[in-house]
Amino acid sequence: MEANRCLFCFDAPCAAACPTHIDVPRFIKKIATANVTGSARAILEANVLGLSCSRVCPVDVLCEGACVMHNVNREPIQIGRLQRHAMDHFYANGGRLPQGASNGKRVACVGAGPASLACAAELRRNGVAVTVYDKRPLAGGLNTYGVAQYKFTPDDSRREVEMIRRSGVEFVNGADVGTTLSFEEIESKFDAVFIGIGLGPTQPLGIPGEKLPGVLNALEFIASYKTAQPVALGRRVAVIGGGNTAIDAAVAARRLGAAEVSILYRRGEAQMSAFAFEYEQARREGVQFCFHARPEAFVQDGGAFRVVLPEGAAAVMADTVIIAIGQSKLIETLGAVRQIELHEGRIVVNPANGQTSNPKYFAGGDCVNGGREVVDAAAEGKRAAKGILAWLT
């Protein structure tokens, strides 16, 4: 049994490597002693998004990457798989979150992604009434719309949202705070506000042809097939970018039936921002990589595209092009919030408690860190919740 391989280190480097500092030896010990529900509760105490993080976390470079088994040339404990086991058991048995008695305080969370979910759950556990606003029809943020289906399904995302909703958190979807609903209105109704709005749409390349039909941005592509909207890709797909989202889009395209999928990246293999294990998985899935390939234009050629590359490089033919070169900052939305300091399109916060330059506002997640992992957003949301509790009292 995998749990019995764990050494249950007292000063566990795996727990230190986790941004939410899950007590890994504790939750694995509970699995080893057949207390799987207790294991799940130990995970959720630290990270309410334990289900999603068990599936999307880059464990190779976090908890499993720090496992002491590496020191004796042995395979690391499969922490991610053990966490999935505990969380699947918890949800299959109707697990619920604890909630504290009402303390009369009210907090709004703007955005319904991982940072806001973690913040809302922690506040509700401590008796705060929380309302989460999001402009999309479904809550969950990138967990629902942006993480590739082969990693995390919308149904799993909804399970986490529903667990938090059952704890007493209110969700208002279709509410675009900053446009249809002003921050002034939010301020008048709540004692504090948490901003967890993530980032904006995929950045444009700024080259001819990128607005042609059949040229998609990666997040829209992933959101479309995750919400059961058919995506006709054709046989050949070209993905532009070198990060984890580009990998997600390319692997998803292969699994949706594209015969030839190529990732075109403007630099070399060593400069890719995608994790090495993601890169290797894509290669195993049959994705081809073209390095030092910076597109200069997309030209319609019959029913397909010709991806024009710099002189000396042969053009790449594709039926669909997917752009995945990073997300833009939500400067327009953030600019609607009064007296909040921004730096390069990100909200500036006190890293200890998530508080912004406007003391009534706290923030966390991608709108603060510029785009990191789900587990980082969960850690920042919970940290901000503790900051809000301290400020309110």
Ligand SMILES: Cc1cc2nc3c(=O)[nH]c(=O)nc-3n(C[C@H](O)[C@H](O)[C@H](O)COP(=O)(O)OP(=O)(O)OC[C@H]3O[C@@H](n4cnc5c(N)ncnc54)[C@H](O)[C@@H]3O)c2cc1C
Given for the second form:
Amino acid sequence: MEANRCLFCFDAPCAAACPTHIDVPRFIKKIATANVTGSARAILEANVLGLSCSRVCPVDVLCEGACVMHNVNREPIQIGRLQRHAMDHFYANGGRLPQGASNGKRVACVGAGPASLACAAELRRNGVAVTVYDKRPLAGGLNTYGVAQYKFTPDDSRREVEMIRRSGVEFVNGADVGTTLSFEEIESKFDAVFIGIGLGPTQPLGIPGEKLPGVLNALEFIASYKTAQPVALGRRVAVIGGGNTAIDAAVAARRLGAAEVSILYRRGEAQMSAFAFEYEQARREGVQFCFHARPEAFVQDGGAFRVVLPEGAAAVMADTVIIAIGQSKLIETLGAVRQIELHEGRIVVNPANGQTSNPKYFAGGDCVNGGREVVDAAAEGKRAAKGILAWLT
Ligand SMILES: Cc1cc2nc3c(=O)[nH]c(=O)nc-3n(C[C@H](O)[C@H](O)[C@H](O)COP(=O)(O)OP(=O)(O)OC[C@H]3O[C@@H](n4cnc5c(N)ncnc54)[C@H](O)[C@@H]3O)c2cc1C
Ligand code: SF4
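Taking the form predicted alone as the starting point, write out the structure of the form predicted together with the ligand.
Below, the chain from earlier opens the complete complex, with every other chain and molecule after it.
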């Protein structure tokens, strides 16, 4: 049994490598002693998003990457798989989160992605009444609309949100804060506000032809695929970018049946920001890679596109183009918050407690760190909840 291979290290490096510091040896030991519910509780105590993290975390570069087994040339303990086992057991048995007695305080979380979910759950556990506002119809943020379908489905995301809702957190969807509902209005009704709005739409390339029909943006494409309304793709798909989103879009295009999918990346293989295991996965799924290929224009050619590359490189023909060069910052939305300091479009916070330059506002997740992983958003949301609790009392 995998759990019995663990050495239950003192000062375990796997736990130190986890941004939420899940006590890995403790939860594995509980599995080894057949206390799977206790194991799940140990995980959720540190990270309420234990379900999504067990499926979407890049464990190779986090907990499993730090496992001492590497030092003796053995396979690391499969921490992600063990966490999945504990979480699946907990959810299958209708597991619930503990609720704290009300302390009369009220906090709003803006955005219903991983950062706000972690913040809201921690506040609720400590007796705070929490309302989470999101502009989209479903809660969960990129866990619902962005993360690759083969890792985490919208239905998995819904289960995680429901567990938090059942702990007493209120969710208001379709509320675009800064547009349909002002920050002032929220501020006047709550004792503190947490901002977890993530990042904005895919950045434009700024080249001719990118507004033509058939040139898609990766986030919209992935969201449409995940919510079972996939946009029609041609036989040949060219994805522009070199990060994890480009890989996810390319893999999704293959799985939707596109015969030829190529990723065009402006730099070389070594500079790609995508994780090595994601890159390998895409190769296994038949995605082709074309390096040092920076498109200069998309030109309609019959029913297809010519992706024009710099002089000397032959143009690439595609029926559909997907742009995946990273997300923009939500500068306009954040500009509407009084006295909140931004740096290069990110919210500046006190790293100890997530508090912004306006003391009533706290923040965390992609809108603070510029775009990292679900587990970072979970850690920052919880950190801010602790900061809010300390500030309110
Ligand atoms: C395509 C893609 C794949 C990814 N894959 C992985 C992966 O495999 N593993 C991993 O760990 N991480 C992955 N990530 C990163 C991860 O999804 C993010 O780091 C994480 O979701 C950030 O959480 P967040 O709560 O900060 O923001 P988000 O998840 O972006 O949530 C922000 C929420 O705020 C809402 N919002 C925005 N503006 C407003 C407003 N004005 N009013 C109300 N609501 C608003 C949005 O609708 C959204 O629901 C991926 C990201 C992308 C783009
Ligand atoms: S480092 Fe590896 S062996 Fe040690 S506690 Fe963590 S998972 Fe177990």
